[in-house]
Each structure stands twice: as structure tokens, then as C-alpha cells.
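First, one chain by itself: the form predicted on its own, in C-alpha cells.
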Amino acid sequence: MPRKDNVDLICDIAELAGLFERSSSLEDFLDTATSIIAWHMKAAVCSIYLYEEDTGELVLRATQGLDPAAVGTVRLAPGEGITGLALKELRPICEERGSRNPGFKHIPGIREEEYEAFLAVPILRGLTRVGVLVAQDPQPNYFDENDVKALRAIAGQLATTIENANLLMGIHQAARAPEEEPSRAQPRFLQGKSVSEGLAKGKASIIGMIDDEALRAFDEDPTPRTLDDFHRALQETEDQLAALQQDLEERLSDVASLIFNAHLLILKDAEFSGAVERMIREGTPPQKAVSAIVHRYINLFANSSNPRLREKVLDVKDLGHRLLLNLMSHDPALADYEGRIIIAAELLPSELLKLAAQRAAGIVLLSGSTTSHVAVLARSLRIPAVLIEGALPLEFAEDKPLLLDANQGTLYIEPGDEVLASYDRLIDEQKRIEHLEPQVEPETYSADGVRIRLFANINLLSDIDYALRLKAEGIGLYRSEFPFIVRDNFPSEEEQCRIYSRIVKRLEGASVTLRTLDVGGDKALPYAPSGNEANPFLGLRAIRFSLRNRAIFEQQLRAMLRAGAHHPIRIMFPLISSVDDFVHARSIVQHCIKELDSENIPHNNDPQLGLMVELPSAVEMIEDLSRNADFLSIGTNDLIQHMLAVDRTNEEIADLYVPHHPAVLRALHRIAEAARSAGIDASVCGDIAANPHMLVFLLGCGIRTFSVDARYLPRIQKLVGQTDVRQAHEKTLHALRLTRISDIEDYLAIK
């Protein structure tokens, strides 16, 4: 290993304060600092991230060794990645192999994956966060305790210099800048949370909160229009909507049923078109007439006592926008949202589908949750989406050029040429990766040859091709609620049967697990009768809803049984809390089988029946449940949330959502043991399988089946291939004896 000149390095950095006066900018100073540090540390990479108070994020400001184009574009929230974690916890982090740290964040295109050894030290001025100093090298375990001490000393000296440099530069720039009004300038970017990963660029389209002036902007066009122009626009709009509906039916037939129905009904409504015609005949310009009647309908819908009508306000606005664009232009492409980044206060799942049909490039939500059904649907549709809570800046406007980095949760407003060029490269790289066949084997084995089965969770029929391309061995969870939540009414037995049949046929005999309806909580059906529950997450949801609404439950079960007439299927009940729940649900399945027998309708008369283990009460009854069920699936996300009484979407207590809590580990082990004793399969269905430390624990528990979002399959297969199951078992037994979270973290190397 090359000798590192740590003492010389500290002296040189101390002299950089004088060098700053000869620098043309803070950036020049930081570039010099990274070069000197990298040289003396004999490290391949040295980077400096500075903390921006106004945005609350770390920004890469200088680097020696990484792609220079990443400077100014890579942004991390405190706690995000190893670098962000060092700042959040105000401590150095030294990793033998950074990529194995569960907090490691891969940023495409900057070549960081080439460097295994990772040392991150916070730059602090007292308790004030200034930034983070990072050193990396391709040789694993390259940095030692002396390097940590040296970099801490250097960071301390840099803190004062950087802080003073920032102040001086601010003074110099203020002196040079021409006097102007107090700044009300649009911020260059907004930081949020990633909802659905991806990159997109395009112009802004603000929907869902448009005021009366937005549609009336067309009034300013002086070009005369006629009644014939209105009739032409009416027909063009109807044709476009019909084509969109047909296209969506072909691509997303399971959830696209009549998605543009409200648009077409209003368009064909004689009262709507007749009112516009009357105004035009009386001398009102067509665009003013359309705008006036659209706003009349908006007000009618918005003020209705019927909640289902109130939800159609966005449909009316969308229709008015399309109709006016067709009236004012002969270019039908302008009426769509193709290449647009949509800004919305909130979206219903059905509204997101409409935007997908119109080829929106990306979504920015101003309220909601990263775990909501809209978020899950956006990931299935592969639309980049970011959640930025709060109001938009006042200067934000329609058609503003935007760049959306949903990998990091960042929205750039009017990005400069440098930022655009950098992201163009990343977008090109992303497209190349998407078209390459991933290196995934059809079967998965541990390092010591134990067979592990990897399945995919799916939400839409369109997810299946992606899952199969990534070599999923079957479907471990089909979330059947999506065809329900995007419709205006319960889908019929026939509609459901067609959807489920397409799933099982596409899998050609591979295992398919269909979960029954899981609604309630944050998945309310707007058309279903419901009371105002004080705590809907603990209310009438999932299997409780199905058992309380037996007719709906039977329709779904009959559809599933019919779809499995010539294929093996597994039916799974969510949120089971007792043996009584399971036995009751099973008896209804048996009743449906007898009904189908008597009606001579082909069906599967012996499906496997299982349950989601996601409640503490189910864990307490797990031995009894295992003797009654054909299989178990551990819903880790909800199980952890309910066991620890922690809402994982609540940022105030997000740090208390701890998958490695000793109570959770013991529950997982107990479930696996109960399944083994009963001779049934227990799978894990949740994000913790993608955590390398938790995966080792689960393998050590005896879990041999995992079902995850398809995007995690390559990563999990690789992790399994690096794990010796016998060693994992020993590690699991030791972890189960520990009683403190901190001891478990140390033992499993979680932090």
C-alpha cells in the first residue's frame, strides 16, 4: 500500500487559506484542495460537498477523480447515501467496501462504482454543518484509523476557510453586481423525495389547481374563429379521446376501462355543446364561449354535494384545455401532455393513468406520500415522479423549462446548458441500460448451493413482461386492488376474470399468487360506502372489507377461480388477524367452488389458500394459522409498522421505523419456524429483502422464497450468490440473542 503523507497534508491544507486570496472563485479554491488531498492521501478520488442551508441538501462542489460534469448536479439530502449519513449523524464513516453499505446510493454516470473504499468526514464549524469531505479508492479496505483522524483534522481546518470564503465571495459579488430590486427570483431547483425513479426534461404543465385565468388565456388570441371551427374542434377532440382510450386499453387493459369516459360524456352532452353553440350564434367568439361554458361546468362539479362529481373537476379542466387547443390550432399533438412535466397538487390513480396515456414525461406532486397507490402506480408505469410538499413559488408558470431528477428527488427550474448537458448524458445512459438484457440467471443459488426462489410483485398486467425479462420465477403478489381504485364502480366478475386469466396464461404454469382486495386506509374506493373513520389504517380495510361485503368478495373469488381453471393458482388474504378470519375467508372460497360446480363453469377446485402475515396478532397465532393455511407471505412493511406502532410515512418518527428491531427479528424467525414445522412455504414480501444485512438474516431464518418489485431481482440474486446459508444461520441465531437495537446494528454492520 502506498505511503500516505497525512502530516504533510494537514500542513498544506492550512496554507490553502492564503491560496484562496489568489483564487478567482471558491470553486477554484475547492478544486485545489481536492487535488492536494487526493495526492497526499494517495487516493483515487477526493470530493467536497457543501451544505446549502436554503435547500437543506449537500451539493457536490469539487472533485478529483469523479466525472467533472457531476459538480453542481449531484445533490444529497442529509441521511441520503454514505455522504449524507455522515452529515446527518455528524460522524466519520469509513467503509471497506462502500457498495455493501445499505445506505450506499448509486448515482449513474459519475463512475463512483469503480471505487470500493469509502471515507466520508463531515465538515463542521462548531455544530454548524458546512459540508462533507469524501475520499475513495478502488482498493477495498484502503483507509485506516489514521486516515480518519487526518481527514477530520483537515475538515476542521477547511471549515473555517470555506465559511470565510463563502462570506467573502458573497461580499465581492454583491459589490460587483448592479443594483436591482430585492430578489424575488425563481429558485433554481426544488428538493423533494423520489416517488418513482427516472430522469425527464420538458416544459411545465400545471393541472388540478388552475384558476379561472388559465383557460381564459386563449381569449387574447385575436384570430377570428367560427361556429364551423367549433364543430371541427369538437370532432377532433372526440376522435383524440377515443384514440387515447383505445391505445390505453391495448397497453393497460386491466386498469384502463372507460378511463376517459367522463371526458366523452361531457363532450357528447347536448347541454354542454348546445350552450357553447348558443353563445357563438349570439356573437360570442368561440374561444370565449368554450371557456365560459367549461368554467360553468367546473363550478357545477366543484360545488356538487356528490363527492364523485367533485372528483371530475380535473376531467372538465382537462377537456376544456384540449378543446380550446384544438379550436385554436390544427396540430392535435399540442392537445396531449407528451414531453410535459406535470405539476399537480394531488392526483387520483385514474388521473395518473390519463396522463400516462397522453405520454407525460414526468410528475411533480405537491402533496401525498411516497408509499401511496399513486406512487406505486407511477413506478409500474415507469413515469419519473417526485414529491415536493408545499406551494409552488409565486413565479412558477406554465411552460417553464424543467429538468426532473427523480433518482435524487430534485426539480431543476430553467436549468442551464451545463446542467442539461450533464443530464442528457445520464438520460442516454439510462436508455442504453434499459435496452440491455440484464445479467440475471433463471435460477438462484446461495454461495453454498442452496436453492432460493425469486418472485416478482406486480400491480399491472404491463409489469409482467418486465418481471419475466428479469427472470422472475413467478408472481409472488398480484395486488388486485388497482382495477378497483381506478374505476367509477366495482369491476364485474367478468372484467376481473379477464384480467386474472391474462396473468395466469402469461405465466405459462409458473406460480401465481393473487391477493384479494386490499383497500381501506390510504386506498379508499371513492364509490364504496364508508363512514368517517378516525383511524382508517386500523379500520374497515383489506379482509375486513371483503368479509363485510360478501357479494363483492364472492365476485372476486369466483373470477380468480375461473381464471385458474387450467392453471395452478394461489389465493392470498391480506390483514388476517385471527384463525377465525382465515377460516371464514376459506369457507367463502369453498362456497364459491360449490356454486361454480353447480353452474358447470370451468374453474380451479383446489387452489392453495394462504395469508399475509402483517399484524402482531397473526404472529401470536402463527403456529395455529400455519396448520390451517397452505402458505404464508410475510408483509414486512406493514408488519414492522404495526409491531412498532410507527407510521413509516411520518418523517418526525421515521428513524423509529427499524426493520432490525429485536422484536421484529424474533417475529420473523418465529413465522419462519412455524411454517417449517407445518411443512408449508413462507415467503417474504417486502422491501427489506433488498437490504443485504436483512437478507442474510432472513436466509438464516430459513426463508427460501422472496417476492419483491422486479427492479430488485438482479440485486437480490447477486446478494444471495455471495451468501453462505450455513454461516447466515449461525449469524441469525446470534442476532436473535441480542436485546438492544445498537448491539444488532453493530453485529450486522448495519451502520
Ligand code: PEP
The other form holds:
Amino acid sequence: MPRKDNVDLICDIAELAGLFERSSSLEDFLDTATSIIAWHMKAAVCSIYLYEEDTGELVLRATQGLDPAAVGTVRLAPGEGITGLALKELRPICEERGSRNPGFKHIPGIREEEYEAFLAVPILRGLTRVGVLVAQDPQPNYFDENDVKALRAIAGQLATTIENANLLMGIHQAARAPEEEPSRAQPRFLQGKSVSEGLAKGKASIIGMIDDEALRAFDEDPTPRTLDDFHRALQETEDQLAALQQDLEERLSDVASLIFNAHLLILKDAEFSGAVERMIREGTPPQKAVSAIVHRYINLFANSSNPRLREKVLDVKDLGHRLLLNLMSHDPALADYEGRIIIAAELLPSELLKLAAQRAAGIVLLSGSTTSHVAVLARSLRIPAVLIEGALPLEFAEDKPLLLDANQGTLYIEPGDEVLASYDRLIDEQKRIEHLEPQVEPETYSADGVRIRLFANINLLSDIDYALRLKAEGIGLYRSEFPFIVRDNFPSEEEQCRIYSRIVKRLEGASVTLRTLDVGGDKALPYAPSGNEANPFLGLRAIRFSLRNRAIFEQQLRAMLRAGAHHPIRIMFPLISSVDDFVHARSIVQHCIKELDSENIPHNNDPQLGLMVELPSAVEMIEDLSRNADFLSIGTNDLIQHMLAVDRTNEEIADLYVPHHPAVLRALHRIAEAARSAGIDASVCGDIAANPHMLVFLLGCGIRTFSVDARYLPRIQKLVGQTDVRQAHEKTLHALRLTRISDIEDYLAIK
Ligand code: PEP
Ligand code: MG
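Taking the form predicted on its own as the starting point, write out the structure of the form predicted in complex with the named molecule.
Complete assembly follows, chain above in first position.
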């Protein structure tokens, strides 16, 4: 490798400004700049990413060394990958081996895997983000302090030049005739964020966008059809929907209830079929008649002032499509989304369920967040899903062959044979691993022999099998809200009792913690509008909703108590903010027990009652709460959000959501101590239990029970097995004395 000469390099960058004058375009300038920089740094790769104000993304604009076809297609959000992180944190990042940085993002198809050493420097003009300059090399630890300084100097120089160049190019482009506009490379893949892991291959179905056109296409069908054909199509459609409903009930009984209700209602609505029949009798071809009446219904629903009717527009389109396919004697499977990759601007949880019922292969959401309830549901349904914000490329169309790599958040459009072949191997490997017995023991011990209990958080009944397969010792958190969220109305006491009984029975006496309704925040119930809350996370949610809606709360508690008639159960209240809240909720449980006693209905007379510690006020009152409750469960997702006043769903300030903030560490320790003094169990059910640094800290605090998404169980068991709890305790005590986030990061080797 030739000697690097940074002095030489710094001299040469003075030429970069002049270089622009000799370039024919910004692209040409950036291309030449990357090759000059790569040459002087003796680096195999130099790339320039520019920040786009309107999309808020970094776009690869020039590269020397990576696949040139990636230019214009690779997009990163600030914070995404090492490059995105450099821009977000406005600092250079130099890695010996980029692939070992936890933030490293593998971008498929640009042949980046060959390069280990990674140096990324933000390009800034004042505080304005211009882009990121990246150098890479196959030799690990290739870049040193001098390289960092040199690249910073170049970035400084480039900033003004690029900004000016951008402005100039903008003026030139506006002045140019439209036909002269340079054609944009068609992206071969779109990069987004993983919502629910997995791989899928299939054709595109664009929901809510072109269904209207798809319906109208049937108008052109020349085959003569009769009234009998229409009646046959009605019957076939009804049978198919009933079969789908039944299949869903077998697979997902807790959330399946009446999910195709709206379809069936319209199908059986005499006005609907009557209107079609009338048109056919008057001489309209049946396919035109169905299409016309379906459109009348779509318009009726879409323009209704009732938001619940507006939500049904997709159902009407779906039904119309299915009915028309049956009318024309197409293969009914075509009406399904089976094997399809669904592209949707947004989806309701009930719509996602319908797609799961029809065995859609994957989901691409164009808006929303990775922590939304649709995202949580997709994970529980194990449907690969990604979030790709923004508009679809213009050439994107129904039926395009797609490949969805939801592990990496990538959507390939019309993938080539090479990509398909390598993904086929991955898909096979994934199936093989799924069938292997997981490497996990039924009991968990630390390195020094302390017994630790690992439970699973579940959202749907279908999560239980997976949790038991991964040897969860029980259910530490059942989020009971999903059956409420996907329905059109509150589930009855009977319906709830059936769901809770199935959990309790399936666990065969192992510990089950049922959480009462935690709606509100980002989990709104469409049928129980809570008004326009400016701050829904601080609004009428969780236990507050239950205490304000006592009849609904009692129904749920009665269902839980009945499900626990022959089994131990633990009932847990979310978002408790005072001893009063807890005592009030407990008194309602006692009232329900008395009522069930007097009605002679079998039930659990003595459930353990606990609370989720999720608010600073609960931490401040924790000693008093511990004296009242049978157990505590620390909901760190909310606790961190509320202690630090950082919205957990706001990507813009995600860097401020710091689980190892000294205030959070001290609160966690205080909660563990209070539980220990009161002789009650305190577990952690928030996501930080899956974070290795935090897990060791929590073990050091004396936490002995953890409840997490089941997929983390093997990893956590392994880490616990490598941890000496006494040493962890010493480490925790030291960390608690530190006052600066940065000192804690150094001490716990975070980042
Ligand atoms: C939490 O807040 O940590 C928690 C487990 O509850 P949820 O994620 O359902 O709000
Ligand atoms: Mg919570």
C-alpha cells in the first residue's frame, strides 16, 4: 500500500473549489472529488452522501470504489448506519472494523462487505447539514488521527463548494427545458427500516391506491355473463369469506372475531344485491353492474362523516374485487393477497389481520413508526414488514416482482437472478433454522449459580407457542389490548374470558401476569374516541382510562378472575401514578370478586395484584407502593420516556432517549431496593432487559426476573450464564456513583 501523505492531501483540496468550475455538473464535480480524495488518502473507497432537505435523508451522490449503480439509490436516515450516525451526532466516526460497530448497516448490492476500516465525517456549513464524506479500506484499523483531521478539513472545504454548486445547479436546472432534464436512475431497491424481521418474495399489491382502476378494468371484459352468474359469484364470495374467517379463527382466535364482518354485511345487504340485480335486469352487463354499485358504496363510505365508515372503504374495494373475480370465474386464489407483498400508505390493525388471514407474504408501509401497534402486531403475526417513508418511485406498479428483506429493511424491485438466487438460499436457511430445536435450557443460572427467571412478553395467543418453545418460564406481561384494538367494539366479558383462559390453561400452572387494558398514547381505540388530545401519551390512557370507564374495567377484571378459577394468576395495572390509583384499582378487583362470589361463578379469589412502574411519580412513591402491592414490574419503555421527557416514538430526539442516564439508573436501583425491603418481586418487562449493558446493571441491582419478547430469551440466558452476579453488584454500585452520562458510557463500555 503506498504511503499516505496527509499534508499533500490538504494542499490538494485547495484545488477542489477550482475543480467545480471545470466540471460540467455537480455529479461530475462530486465524481472527480471522490477519486482525488480516495487517491490522496490511499483508500480503496471514497463516497459522498448529500443531505436532502425535503426528504430528510442522506443520498449517495458519488463513489469511488463502491458499485456506481448505487449512486442515487442508497438512502439513509440520519442516525442510520455509521454514515447516518456521523450526520446525526455531527462528529467524525472512525472504526477499525466498521462491521463491528453496533450501528453498522449492511447495504445490500454495493459490495461494501469487502471494506473493514470505516471513516465517516459530516459535511457541515455552520450548523447546516450538507452531507457526509466516507472513506473505507479493506485493511482493518487503516485510518488514524491524521486521516480524521485531513478528512475533516476536506469536508469543511467541500461544504461551501457543494452548497454553492447545489444552488447553481438548481438555477441551471430551472432554466433548462424540461425535456433536457437528466433522467434519473431507476432505483433497484428501496431502503427503509425493519418493522418485523423475515424474508419474502412475491408480486406487489398496492392497497388503497389503484384498486379503483383494477375494479374498472373489469368493465371492459367482453365475455357475456348472466344474472345466474351473479348469484353464483355472491355465493362463492360468501363461502370464501367464511373459510377465511374460520382459518383465521383457528390460527388467531383472540383477534379474529368478525374481522370480515363488513364484507359479509355488504354481501348480505339486500339493497346492495338488489341494486345490482335491477341493473342486470335492465340490460347492464353484470360485471358493469357490480362495478357501478361497488363504486357507489365506495363513494358513500369514503364521503361519510362517520370515521368508522370511512375506515371501511378498503373492505368495500376488497369485496368488490373478490366478487368481480368470482363473477368472471377466475381462480378464487387471485382474489386473495396470498403470496403478495402489500404496499400500503398506512394500515389499521384489523386490515393487517385480514391480510394475514389471506396469507400475504410481506408488508411495506409508507408511513408510521416502527413502534406503532401495527408494527407490534406484524411482529406477533411474524409477517415480514418494513417501513419505507415517502412516495413510491413513479415506475412502481401492481404485480411488480419484489423481494423483501425485512431483516435489513430493504425492498428489491424486480430483483435480478443473482439477488434471487442468494435470497433463495437465505430463505431455505431461515426455514432450516426455524425447525431446529433452539439452544436454550429450561432454567437459567448466572455464572456464580444465582437462579434467574426468564419470562416472555406476549401480545397474541399465537405468541405462546413460540415463547414456550424458547423455554419461557411463564408470561411476565400479556398486553391485553390487541383484542380491543382490532375489534369494532369492546369485546364482551365472555370473549375476554375465553382468551385469558386459553393463556392460563396453556401455561399449565406456570406464572401468568395479565395486564389490564393499556390503551391511549399510540394505541387508540377507534370506537372510544378520547377527544383530540394534544399530548396523548399524557392523556386518558392505561389505568386512567380503566378507572374512568368502570364498567369496561369490571368486565375485564371479571374475565381475568374467571379465567384464573383453577390456576394462579397475577393481575397488573399499567401507568400507576399514586398509591391512590393502586388502592382504587385493587378495590374494584375486590368488588368483582364479591360479585362473582354472590353469582356463584367460579373464579380466582386471591389473585396477586401488582403494578407497572412507568412514571417518575411512582418511583418517588415506590416504598409506599411496594408495601401495598404483591409485585412490581418495571416498564422501562415508558419509565425512560417519562423520566427524561423524551417521546419514545419521536425519531428526531431518539439520541436523548438514554436508558443509562444516571437518573434512570438510580431510579431502577431504588425500585429494586424498595421491592427487596418489602419482600416482593420486582421484574423488568421493558425492552432494556434485552440490552446487554443494562442487563448486567439490573442483575447488579438485585433484579432476578426479566420478561422480554421471546426471541431475546436465548441471548439473555447466555449472557446471564456469563455474568457473575456479585461482580455485577460491585459494578452497579460504582455506576450509581457516576453523575455524567459520558462517564457511565465509559464505565459500562457503552458505544
Ligand atoms: C413498558 O412501558 O416498558 C412496557 C413494557 O409497556 P408497553 O411497551 O406496552 O408500553
Ligand atoms: Mg408501558
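All of these numbers come straight from a predicted model, not from anything done at the bench. For the two forms, the rigid core is made up of the largest set of C-alpha atoms that agree within 1.5 Å on superposition. Numbering follows the first chain given and starts at 1.
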Next item on the list: Examine Thr83 after superposing the rigid core and state whether its CA is displaced by 2 Å or more between these two forms.
Entry: yes
